[in-house]
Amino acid sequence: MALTGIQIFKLTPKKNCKECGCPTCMAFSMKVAQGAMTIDQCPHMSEDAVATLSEASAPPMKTIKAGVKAFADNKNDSEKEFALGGETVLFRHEKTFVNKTRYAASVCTCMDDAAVEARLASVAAIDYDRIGDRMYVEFVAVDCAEGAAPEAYAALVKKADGAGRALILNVKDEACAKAALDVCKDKKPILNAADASNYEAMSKLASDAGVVLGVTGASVEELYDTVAALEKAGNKNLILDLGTASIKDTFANAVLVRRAALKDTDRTFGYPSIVNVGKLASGDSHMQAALAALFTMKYGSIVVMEEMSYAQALPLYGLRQNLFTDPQKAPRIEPGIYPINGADENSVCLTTVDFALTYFLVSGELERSGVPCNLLISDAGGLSVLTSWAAGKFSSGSIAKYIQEFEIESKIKNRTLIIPGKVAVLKGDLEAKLPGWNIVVGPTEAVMLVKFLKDMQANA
């Protein structure tokens, strides 16, 4: 449970902490409680006090890092591992969610080579960019069928590792687990292997390899007891497998585990979770997609499917992005040239702001028109057309500067530029700042673009 400023103050050394910028220890304590400062910023705090306060004020759910990223999710992502858990609220409207749900496809020793290759190829196929985020299948879950030889499982793990994704090792046999870790432990896989019958051996394997240990149980009570035993033995680098007994039980477990950690502050359940919808709805891709959406919201840190197609990925990743995007920060599109309908250097140009909603509305209507065109997106502060114009971020000067800095004239021969109808006032200034360009005032609403472009093409 997070400590209050008063509780932190009682444990701080009573000195005038000018070195850390706080006039009194009380001010420092209040800032720590609010998250504005960290405990170790006090130069007078003892190591024991820092350790005690850090543990007591930590979020009720631990942040666990696993896997090695094949590439960064976006240009601002410098982490090499996937951060899981660390959540502080049950609902997004209470506070922004912290670490987004990750997705996995699975392969198994029970599959033949052709099926495995096809499955891994489908993993590589899901890889696209949406509003600055790289959308892809982050994990491959490698299942070890009962009775599989350690050599066969290790070979499959090695093949899965070649897909360039992080790994989840779903295995119960100690010899198979050891053989798999020998192949891939440097990639920091999740060893999803521990239960009430083998947790001691699997914990040792995971600890020796320095990887996250997945824990499951026949019931939520058994899961709790196993996690408690692992913590008592000193292993707190865990992730909870919520089981596959039934959809109802798995969903109940997901909610119970999250509520126990966040509402009841029971740190035994304060870990991220894995939900295997591929086993909950084996062979039914539509049900798996529906369950993946459900457990993205409630509360899977990793959702495992048998296979993911574009038809499943597009709505699923869109849902995830909506849930895990800070609602106080408008999603933005990177400035650049966006060719639509096979546009080339001779195609007409349009421009609008970098606010993601505006971009998707405009680009959708442009695609529907069937007319080849180049959509030019400039930096407008992530605001809508009228708001950015009123703020001076979408002006004749900013558009002209963008065209010069991005060397648009050397990349596109067409000199017709269509501007949004709501900022028709920019036409005169743009013609003065962009000599040689034909500035055309477009419609005021995106839905009118289809007719506008078709009429313009017919009259050309």
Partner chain sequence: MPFTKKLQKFNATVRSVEVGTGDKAVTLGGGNTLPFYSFDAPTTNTAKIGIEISDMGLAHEPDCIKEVYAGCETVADMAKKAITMEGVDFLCLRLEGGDPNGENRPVEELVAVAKEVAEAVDFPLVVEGCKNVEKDAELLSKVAEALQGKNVLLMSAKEENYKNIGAAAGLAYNQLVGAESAVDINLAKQLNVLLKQLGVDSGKVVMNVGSSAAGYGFDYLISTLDRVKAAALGQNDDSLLMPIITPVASETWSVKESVATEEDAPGWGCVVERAIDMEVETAVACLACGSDAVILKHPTSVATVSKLISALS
Given for the second form:
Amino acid sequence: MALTGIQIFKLTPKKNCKECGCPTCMAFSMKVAQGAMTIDQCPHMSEDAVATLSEASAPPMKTIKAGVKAFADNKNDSEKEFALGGETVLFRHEKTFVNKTRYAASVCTCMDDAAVEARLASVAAIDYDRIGDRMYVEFVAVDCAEGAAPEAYAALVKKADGAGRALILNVKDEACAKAALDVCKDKKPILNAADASNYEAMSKLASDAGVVLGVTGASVEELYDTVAALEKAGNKNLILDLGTASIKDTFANAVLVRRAALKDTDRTFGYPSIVNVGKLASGDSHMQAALAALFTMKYGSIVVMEEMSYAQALPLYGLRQNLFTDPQKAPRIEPGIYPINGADENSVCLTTVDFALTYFLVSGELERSGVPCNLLISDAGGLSVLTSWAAGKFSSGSIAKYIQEFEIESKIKNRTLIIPGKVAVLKGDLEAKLPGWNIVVGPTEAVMLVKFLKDMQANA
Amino acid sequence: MPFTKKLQKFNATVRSVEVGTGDKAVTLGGGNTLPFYSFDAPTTNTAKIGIEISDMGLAHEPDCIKEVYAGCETVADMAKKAITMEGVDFLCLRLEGGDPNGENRPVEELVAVAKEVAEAVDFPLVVEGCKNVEKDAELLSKVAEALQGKNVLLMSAKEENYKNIGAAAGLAYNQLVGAESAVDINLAKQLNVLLKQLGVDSGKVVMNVGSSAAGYGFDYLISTLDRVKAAALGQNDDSLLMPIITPVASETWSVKESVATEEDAPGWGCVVERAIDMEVETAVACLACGSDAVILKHPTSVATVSKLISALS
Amino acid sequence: MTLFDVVFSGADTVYGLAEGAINAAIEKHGADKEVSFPGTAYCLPCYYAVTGTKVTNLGELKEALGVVKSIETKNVKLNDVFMNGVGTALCAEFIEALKYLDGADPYEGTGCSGHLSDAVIRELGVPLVTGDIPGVAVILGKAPTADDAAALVKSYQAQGILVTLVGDVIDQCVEKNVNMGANVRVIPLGKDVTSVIHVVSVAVRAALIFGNVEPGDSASLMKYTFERVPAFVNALGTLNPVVVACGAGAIALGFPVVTDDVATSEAVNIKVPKSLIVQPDISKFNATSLEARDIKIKITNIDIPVAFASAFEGEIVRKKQMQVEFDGSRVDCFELVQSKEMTEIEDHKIELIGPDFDTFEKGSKHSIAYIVEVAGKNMQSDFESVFERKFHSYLNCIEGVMHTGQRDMIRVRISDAAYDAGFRAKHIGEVLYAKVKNDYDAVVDRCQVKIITDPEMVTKLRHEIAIPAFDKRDDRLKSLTDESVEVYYSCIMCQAFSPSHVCVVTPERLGLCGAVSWLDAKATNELEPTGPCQVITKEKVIDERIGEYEDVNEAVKKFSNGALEDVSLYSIMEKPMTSCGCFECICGIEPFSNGVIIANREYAGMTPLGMTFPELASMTGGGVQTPGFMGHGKHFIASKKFMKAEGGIERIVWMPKDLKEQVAERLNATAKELYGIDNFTDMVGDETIAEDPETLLEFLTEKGHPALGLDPMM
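Form predicted together with the partner chain structure, per the form predicted on its own context:
Starting with the chain above, the whole complex follows.
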């Protein structure tokens, strides 16, 4: 099993040399235990210790990097490539899921030019921000139909590359694969090409080009054998294509592979996965939406669709955002002024915390009320109203400070501020700290806001 | 060494709860694997889908739903049409008109609607209240009385009103009790224990452990469902072995993604498609974590999710 | 005559009546004549419930009578009294059933209901189960005056109690125009004593319908009616043997009987404690009955002239709007909860000792004390401080009242607006009474409030009662040790965001959030038995040194849903307790100095471990055991149980300055007691001394910190 920080610390040189970037050996050990750093980042570790620790502290599932990111995921993201896999748990509540599912749309040599153009245009169209994360189709899968000429495939790959997204090369023919890599290997595509019959050749192509190799098998057992053979040959830069035999089999493969890796620490299956739901439900956009949700929940590292529409993307990216949050860290909203229903400087103000769920509930109800209002969100530590209040992060002081720092008084003329009913206790203090403001205690639950605001408007 | 599948066997089985009577009755629960893990053990009972109609008829429904029920003049007409949709296992009547902050329809009127629907269709029926705890306490008790003998599932008894609804549905009138808690395994457990202490047979309880739309705090729901299933099957925790029903439509049809018009959100495309995919994806995510039944609204969503359930079992 | 003689003779009388009536009916209609009550599937309900046999015709009724004869044994034993009571009830049912022969409607036109159908029971049963109908009063006989009767009925009605009437009391109510009928929850059953069976039939069928009691299982039946049917009998006027026999039947079902017939009661020299109660004053029947049946009425409306809502909690009463102020920092003031004996307390008595607000000049300052005295079967003095802490919130929720502080350091301001609205001293009592009764109804049976504004009296009571009470409480807290208590408590309040975390709360180790002490957990458990705090026994020791118990492990496994197998209470290296995310502090092992550092949530800087509080928190939280690191409350730092297994508090080598100052007094006291070290905190580093291990070690060496000489921690 995984080593504790203390066990790792015992093997460090205990010099606090800081060369690894951590201030102390203890801090370094704790990070290694968490999987945030690897043991070889310590320059002074003895070889024996590294060997002992690498084996024990190696994560059960590798983090595989592929593609070049078109955009940073969010303002904290500095990774240039997509990190796939690297999970340590089967359920998010056990710790947290670390590398989110990525989505792909497909083009194929069997499509005519106009269709390809249209598909690539649809890929570019999906690009929006949701609670600070940039949402877009990260990959384009380029299918090589049987019998397609290498030049034709390479041309399509080149065209697909023009869309500026990372590439997945779905190809079985060696010549086609080679031709495609020649035009795009510096973009770190995934060569999704290996199976039991061709893995040696494809592995060589992938290794020579320095790209990740996708492996598939007719059955989960065959997939396992092929991966084992590839690993034996020295290629551990892999991703597992879970196949398209049937929805049932693909789902079984997704679970069996991940479970073997994480629960039974069978490292042969310790790789990320690709699921092609476009092939599982060709032509049925709603079924593809259903499958994309299913494989986001259960263990698809990349989910490939035929096309990604906004209808499919909006819930899918929302789902992913929820699934891949740290269960102990609540998602947060940027502090600021959020005008609702066309509010202006004369509209009433409401304030609540920056906990994303609270924000969504409150803003949803405010929208429903139809009353123009300004929602003021201050930094409350990303906690719910009562929790942040209890922690002193949503206090009369914090609200007053926010009003000052965001220069609310010069931006908004209205001087009525509605505070959540659960923190009615702040009213008096706020009145003292915000002279000239009329502090109104609002309802205790968001669902009561519509009536509250309408009544308030009626009585005004 | 070749790969050998290690199967995950549980000693516990989620309780089976039958809704409705006669040939059309439908069974919720009864599973002994994690959702869709048919490779661990053969599927004993598949997840079920309900279709939702409202006492308000089509008054508050979007155009696409109005089209589905075109020609229906009464709620009973809608009920008759709803149960013919492909993939529907049960009917869910939502008495949302009872909300004191909304239409505030009187209890007698709503009970009459429920009776009309129950008489119009011979089909398993779930009746949902208006979500106001005081009103529901009275409303669902009266519905339980009015629909005696139909073996109806009443949703939902919450911590604040479980005594009323539990006593009426579970004790006095021999119906089924939906136990609703707010996305927390311990609250779910506590409510089940309280219902048991009240005297309600645990075999007549179906849980709603909370609901939300994908992207809207859905993380809490995922973990609650995951944990409830894990504790129920893994620990054989008797107070969590009830089947789980999740109302999906009532959450997904009000979020921005499903509501914003094409003018409001240029570039987002057809609003009907958006609403359907929001409903489908949320439902599938719930099922994948442990819901034994979901309640949907659009026939395309019902058909899609139903097809997926069949494909996976 | 003894109680036995009276009951037996009453039983014989009713038996004779039943026998005569049955024989006459058979003679007239033949044994095959159908017999039943209308609208019930359980005929005859009482007999069916007790014996499991359905009676459908006169012949069977005759057989049933034989069965009754066999249970009405006449030995001088209390059980025989009850069985004769039950027999009497069954005979009454037979007599009443005969009235319905041939589909007759015997109560038509009498203004009485007679038999109640199953549908009525299902309808009444729901509010009974939910407590919306908090009790069922059975009033039979004749009150001293018609006014007394009306007043008694109305007092129950006002509390939502279902009232059933039998005998002359019906006419008395009619005379006084008391509104009667099922819709107003006053049901006249019938004028004959035997009609009392119709309410017994309600209770019995409730057991069959709502309690799933098997017919014939009379033990379960009586258990159900005793535990779940909150009925009681008020027997008014002279008790004749028949009424006494019926009363014995009621007591057998668990329903206490309150009578005003002192003479007969005294003549009959056997007491049935808590079940047969003599109350000569009819105006006290209500209170006596409710208490005897343990019925608690929810107070929905607090009788004060201003609003009461949480929305006013943060309201500030400023000097210029102030009518009157009570300031414990200038004059004597205090607030106190005291538990008393039941007999010492008159429920809802609110007493003002001293002048009311009227006599105070606007803007003046005065003394005040309010003592809330409570009593209850399950009340424990440990709960006093738990209630008292809520006073702050209770008083602040009053519109125009501001409260700060606690114990004898309180300040209360009343606004002029509240005063003008009529707010006076007794209203403080009303609020405290209502809130304590409602919030703590599981333990508080009676409550009275004394408000004292007489300054000399306040001073006297402060020194004679309040301060000794506070001191006693503090002593109790100090004397509470992990060894001195029988059980610990779990707390899983924060599992919502830390799924597998379980706090084991002991007297010396409060919850790691710092907010849940052992006493809090105990009170929570008592008040909400299915809630987040559950009892954990600690009988099976595995390892005394690290504080590991088999039963604690079992509990932790259960409450973490299997995620955690075992924990120790006193070690941070071996199976340390898990942490959620809401700990006040984290301690972590500092290997170079052989000790631990502690960082509190407020501390934003670097620690000698090379990790900040948030970094430590991310490694320690989530309900996972992380040897060498542990979340805990501030209070725990000075505990003798703080990492006891590794040597205790002398392992502490570093704390942020603020934290050190907060805990210094108590920590130094513990260090002195355990190791004889004076001013221990002077040896402990802080951020002004070191933020890295090397500098810290130098400092510790210079100070001769004891941790340096201890065994290595790992």
